[in-house]
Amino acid sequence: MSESTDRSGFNSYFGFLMAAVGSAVGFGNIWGFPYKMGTHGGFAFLICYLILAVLVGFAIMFGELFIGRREMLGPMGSYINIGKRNGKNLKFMGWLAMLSALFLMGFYCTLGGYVLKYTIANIGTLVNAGWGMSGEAGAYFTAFTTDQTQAVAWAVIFVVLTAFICIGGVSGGIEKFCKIGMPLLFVILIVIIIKSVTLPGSSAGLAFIFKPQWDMLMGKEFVNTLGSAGGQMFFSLSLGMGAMITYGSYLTKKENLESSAWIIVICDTIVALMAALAVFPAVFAFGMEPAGGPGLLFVTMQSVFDSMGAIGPVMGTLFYFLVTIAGISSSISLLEVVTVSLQEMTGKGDPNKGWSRKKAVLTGAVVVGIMNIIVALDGLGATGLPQPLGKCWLDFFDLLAEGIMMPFGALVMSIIVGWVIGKDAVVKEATLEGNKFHEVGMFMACTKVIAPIGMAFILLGQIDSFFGLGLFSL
Ligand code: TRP
């Protein structure tokens, strides 16, 4: 059998569609996003985000799901390959890929295992166990993450749970989950927007979110707030690391590139709109401070729930379970990435002479476990632990991978797929069996000079904002 042939793939469109908008959809939608968007302009953040996502994320979901499908391999043999046709060496961006791969999984694992705690307890408090949340939020919060067997426990719990999916493989494992899991986060979602913007006092919330701050695009204002778009649109759309590579490999020639990406794009924006709707008018009929990140997810969230009466622990319930599956649908594909990646690296290029999946799937768990274990023995940097530069091991962690690698990798991509692959194979790829390509002049303006110069912006954005240079708020 071919190399193309035995690479069993998505089942069906549309469990890859759930796939990759599972990958998409993630905490970066649920605790980023609606935050960004309220501190940052409002209507003013949204219309900068989805310039953004159209010039610029538009073009590099594009260019890594037309490399994976027409290698029909993930981002270390795709970029092998690339290469060798090239005469260039393009390795590195095989291991820029597995590596930040490895670094955000590193971290975000430690965060799933905090989302299935709270569901777990949530639920606890739900049948009135013991086990279930007390106490004030913020305080059960610092408890529990300075609880270093728990927050370990919890972090590795969901590693294992990651590593089963994927085991289980493509089809069998990752569709399977996302099929069902994308589908109920929506319905989840939708239950508790009608919760959240039906309790009094929840359009101060709604004010918050979308009112625009104009002032926000007037001078030095205007690059801080494209900064901030920008570094939140890429990550949210899982760019520059390969993941939409490899997703883009399982893809069969039929398929429309060009709807397949703007669907994924369409589909995580309309879900960090909907997950605002959710979460700010609740916080504000509460009349709780906004906040953004763990403290937004795990303590003023469990405010909101615990000052629910009844209902609460059934909407603690149903969100955190929701957060859950957004975490588990993205930690699967990162995992697909390591794992792909692995198989590629001891085969030479060629998965099928490397190691087998389940070996390479076990051994990127035990990588990513023992990371997950310092970022859960580091109880965000509050027990303690030696840490590298000043950071606490998670923010570390996601320096390297959000803050670097990542933007710099979708930067590379999109310059390769501009000027050295070029437009004449991307047009061949992308209209296979009869498909159209519609917007190939605007496509290839993107990809070889708009997003290099978006990327390049929202590289050193993200370094400006993990370093506090204050270079963007002059
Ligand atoms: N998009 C994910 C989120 O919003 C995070 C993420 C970035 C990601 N790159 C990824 C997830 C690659 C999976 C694969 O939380």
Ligand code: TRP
The other form holds:
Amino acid sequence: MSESTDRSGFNSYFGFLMAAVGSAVGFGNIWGFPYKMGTHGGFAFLICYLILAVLVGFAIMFGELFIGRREMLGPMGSYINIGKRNGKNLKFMGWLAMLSALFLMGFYCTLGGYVLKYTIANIGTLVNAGWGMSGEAGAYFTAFTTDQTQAVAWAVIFVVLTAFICIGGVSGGIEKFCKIGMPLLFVILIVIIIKSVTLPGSSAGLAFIFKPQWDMLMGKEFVNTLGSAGGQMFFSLSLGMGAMITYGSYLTKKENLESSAWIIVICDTIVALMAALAVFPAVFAFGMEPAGGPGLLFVTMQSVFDSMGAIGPVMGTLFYFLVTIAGISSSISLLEVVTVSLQEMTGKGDPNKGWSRKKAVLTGAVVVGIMNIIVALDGLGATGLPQPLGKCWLDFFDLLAEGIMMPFGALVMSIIVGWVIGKDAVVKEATLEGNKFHEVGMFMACTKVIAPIGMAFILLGQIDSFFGLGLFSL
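Let me have the form predicted alone next, following on from the form predicted together with the ligand.
Partners and other molecules omitted; one chain follows.
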């Protein structure tokens, strides 16, 4: 195999798990999960999320890993091959996966740039430098996001960091970063949680997370909560965007697909809960608003750190550095989907005949960079840039990816695995090298029935929420 088209995979199973968990653990956990949990009443959202993770998340995670490892290709090549064997044209699924990853990255790196900026600014405060945090947190955030030059610069830096790691390859770039970054992320989270839950008044935050609030599960509002939890699950677990198909294509035949899927889902959910434990006790301890929207990460949490006194800059630096690690681990998986898809497209299904890795990474990075420049210039809708569908550019790209493409792609994927590929092929792949598939009955029931129905409700809830149709409001 030539160096330019080398598709060698991970050097170790641990490296694969850290990369897969890293793909799942991102802004969806550290940023999205806490603020969506806050918006939808805490415990009600948590219950919906956990049920969906078990009944839908596992099934789709397993299905994507199965497709990737069975075909040993990314989403474009995998769906082309599956379609050929079954007399169907499934290339559109490859396009759907690649575009989902592309649209997610279209705003993801702008958020990554925000987090990088806040990491550096908190370090500046720590060392009493002029470039540290200054003024009220809300005013600082507004000033930064509407400073188009600064916002664009930090977004581009994040894109460059992502591309640099991906150019290093799967084992030389992605695996090396995640084997260090993911354990470090857990350690930093634990440190922040210990501080957060020991603050005076933090018990109110714990009650917000774990005390039953059944009113959010009653009536039409239930579908909105379900839709938000489902969208969060896809965003958080990196489902419906081809990331797990891509990483699964690098997985050796001796590894157990079932346990791999469960480990990724469980680890991702644990990190999401840990993020909530890091955020909400501190938010309530300082009397902040738990349903603070995206500003929870940059305004509410920074206000919390500002209120901590001398220890604040230390905690702020740790927190935003943690979010940076989580963001990069996910962004490299998204760019890997785009990279492999470009190689397979230019090679007519065979990545070894397509573009070199470097050319594909750089091409994807340029497109992603342009999209993020638009989002950064938009300043979350505050700079007067023309807006599609009356939404800021970040929300627009999020609508296309998380709101529509990802749940629709996951719905169709589950139908393909359950009804087109079928049980026999799934069991054959899952039991290679003497591996066991204990939950085959549950998997097939979820894939053929529960997941498609769940996807339909989630897709409807997402569309209702994004467009404000009011179909499921009380």
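As the structure is a prediction and not an experimental result, all values here were calculated from the model. Positions refer to the first chain, counted from 1. If you superpose the two forms and keep the largest set of C-alpha atoms that fall within 1.5 Å, you have the rigid core.
Superposition on the rigid core between the two forms places the CA atom of R70 less than 2 Å from its counterpart.
Residue displacement note: K448 has its CA displaced by under 2 Å between the two forms (rigid core superposed). A displacement of less than 2 angstroms separates the C-alpha positions of G57 between the two forms, with the rigid core held in common.
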